[in-house]
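One chain follows as structure tokens, the form predicted alone.
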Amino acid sequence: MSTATLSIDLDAIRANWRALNEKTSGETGAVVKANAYGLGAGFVAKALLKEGVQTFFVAVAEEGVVVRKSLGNASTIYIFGGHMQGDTELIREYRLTPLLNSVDQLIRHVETLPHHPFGIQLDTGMNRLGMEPVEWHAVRELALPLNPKLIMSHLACADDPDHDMNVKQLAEFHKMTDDLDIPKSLSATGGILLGSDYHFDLTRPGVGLYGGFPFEQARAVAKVNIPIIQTREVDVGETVGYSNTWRAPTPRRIATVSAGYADGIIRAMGGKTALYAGDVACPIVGRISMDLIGVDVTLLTQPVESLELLNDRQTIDVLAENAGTIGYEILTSLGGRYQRRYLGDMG
């Protein structure tokens, strides 16, 4: 088999959820948008349901359909994107709960699904999604008698605990919601780690479930193992890969592995990244191409059939730093060619 393998540890995801859940006194949901950050929303949601999760969050209605088909009817699935034009039938048929972001969405929901559950998303300063204070003040007397199931907002800088934006948004959320007897949610992973003042009734961890920053105690969830197609001896002065960007300083042994930027291995990480055979780091040489990567395996004393890119030593956040990005992008970029292998209790 020449395709790389992406192994997903469902028990580690469940353990990360338990660890975050223990930090709060309210309900802990789970964000499974973007196909559970690239790891398989159906499998991940089902495992978390068995762990006790009852509330899930997705970005758009189509993602909610996938999760509903996996879970059956025993859960709440919120849509961050709200009730968009064309979503009505999916929301009705698959019992999805939109988080309404604007007056237009509120009107659309009331007119098309007048008795269907919904939540409200408020903008407390991020200027991304949700009703701003003036807009919320104008429509709240219309919305509140319709019994919204949740009032939420989203923190812009929660991964930086000392950022003054956290305190400003917390104060604004209190100002907009303190008089409401409705379940409230402000925090994803970073907000959970800020402490109980930010927890409210429901938290909704995302990246922390999948082993990413800022939850530094998270268990690693994903591993990537890439097969070696060919190994060759390279003499002093010979080059490897496109544009001759790497030249052998001494005689080297170079393996060509079967993956590349089409598989989400970001081209920019090449010069700082190694692949592993056990404890031995084998540096990438030359440019990462679409389907192939050159790797210096000179230090290996025994032949191997594959090398690890993502593992306990080289986590998603290490790869992200090497590529000048964030762990979220590493996970969600993992492409469709991987052979996905699920480990642990699948629910």
The other form holds:
There are 2 protein chains.
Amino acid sequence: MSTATLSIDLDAIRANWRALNEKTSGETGAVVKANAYGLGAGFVAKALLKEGVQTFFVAVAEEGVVVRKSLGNASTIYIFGGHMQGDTELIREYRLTPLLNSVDQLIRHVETLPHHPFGIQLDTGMNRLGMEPVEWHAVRELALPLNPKLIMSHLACADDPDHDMNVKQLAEFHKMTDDLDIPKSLSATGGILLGSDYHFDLTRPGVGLYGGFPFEQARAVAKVNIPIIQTREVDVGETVGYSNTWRAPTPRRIATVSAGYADGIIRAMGGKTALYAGDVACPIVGRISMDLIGVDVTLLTQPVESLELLNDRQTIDVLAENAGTIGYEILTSLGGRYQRRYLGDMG
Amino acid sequence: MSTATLSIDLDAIRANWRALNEKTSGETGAVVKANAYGLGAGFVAKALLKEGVQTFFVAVAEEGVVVRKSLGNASTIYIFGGHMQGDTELIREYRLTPLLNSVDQLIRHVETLPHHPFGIQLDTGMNRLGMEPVEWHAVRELALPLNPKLIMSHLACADDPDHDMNVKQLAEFHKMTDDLDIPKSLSATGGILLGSDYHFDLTRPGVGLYGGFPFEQARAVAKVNIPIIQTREVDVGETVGYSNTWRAPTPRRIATVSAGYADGIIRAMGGKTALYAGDVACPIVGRISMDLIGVDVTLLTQPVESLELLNDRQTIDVLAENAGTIGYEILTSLGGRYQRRYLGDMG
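Structure of the form predicted together with a further copy of the same chain (previous: the form predicted alone):
In what comes next, the whole complex appears, and the chain from above leads the way.
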């Protein structure tokens, strides 16, 4: 077998959820959008259901279908993208709950699925999804008698506890919702860590479940192990990989491993990243190619069959720093070619 | 429907293959590794089979299985990764032809599948995959009586016609293979464009088929169309998206579209990239998030339902430049959430 292995520790996801749940004053849901940040929405949702999670969030209706099939009928699945044209049948058949973002969506929902549950998404300053204050003011007398299940908004700067945007959005959310007797939600992982003022009735942790910043105590969830195809000795001055960007400064032993940027090992991380054999860091040399990476294994005292990219020491946040991005993008890039192995209780 | 659509023009892939085939002196194969650069190996291989392609290349045995199932038994499928431990059953059952990279692989192949076809991969200086000259010299008397179907190597710098590495690798390949009466292959897309000295018996175009540099006359193959979820007016000084990185310089109209970096719209391209409504470029504003992107649609004179990211004008190479990478990585990053639509003759 020459494909790399992506191991996903469901027990670690559950432990991260419990840790965030302990910090949360109300109910703690779980965000499983983007295929649970690339880790497999069906498996992750089912493992969290067993932990007691009752409320899940996805980005689009199609993702909700996958989660519903995995969970059965016992839980609530909210769609951040709301009720888009063409979504009606999926929303009805799979009992999905759209978070309506605009007057247009509210009208569409009421006209097509008049008795089907929905929530309301408000914009409190991020200007991304949700009704603006003036829009909400105009339609709230229409919406409220229809009994929305949840009223929510999203923080733009929650990863930075000192950003004044947090306080501004919190105040705006209070202003728009304080007189309403509807369950409320404002915070994802970052907002949970801002403290109970931000928790309201339901929180929506995502990246914290999957082991990433800003939840620094999170357990690592994903590991990537890559088989070595072959190993060679290179002399001083020999080059490795595309465009001859790396030249051996001394005689080196180079392994070629079977994964590349098609597996989400972002090209930009190449210059700063190592693969690990136990505790030994083996630097990537030359350019990361689509399916192959050169690695300097000179320091290894005995041959190994594979090397680790992601592990407890080189986390998604370390790789993100190396690639000039965020841990979320490391996870969602991992791609379809891995052998995926789920560890822990499958739920 | 709120997921984005990825359209893949199989006729364009075929046209690109024909154009490269016309430039090639020998047989022209097709590289469909990494799920045909993310575009769907089964569909692409079948469309090219109908065009007359007889020889396909994948990275690993598991990819070969997908291609074999799509093609039936009439064609040859080579595996660049060779014959890895654990691959034997797949290679046998799906009639895959490994390109053996090392003495270890040669021994493994001969011991496990003594009469099963194979090829030989040589290293001519890239130091990535293949037997070194000294290694090849040591085993050629063992390998040649076993009747290898192909002997190949790969160029490290073929995208740059002036690089002296091309001439050096060509000379090394001649030195290692001139006395052999076995079909030979050295070139992928870049090598085809270097001229017939580099073509030998079989070429292996990849990126050129999919519309990317260095084949500048290639027809664009992939288009991405993203639905708008909602549109809002923002006042001077309002911010859009995570971390408030964009601030409206004048009153603007902002659309939020339903795709993000989980769809391979690499975060790093955000600052330089627009989405298109017909001929009108609408710049991305604020950070690309996982499932959503803010777009300045102020210039549009009438509402639209969706915007284009990839098209004939904003090609994979333009996006690659914007993201600081190469067109290949734009393609392989596209991800699993798209509605995929195949255009043209399905084969």
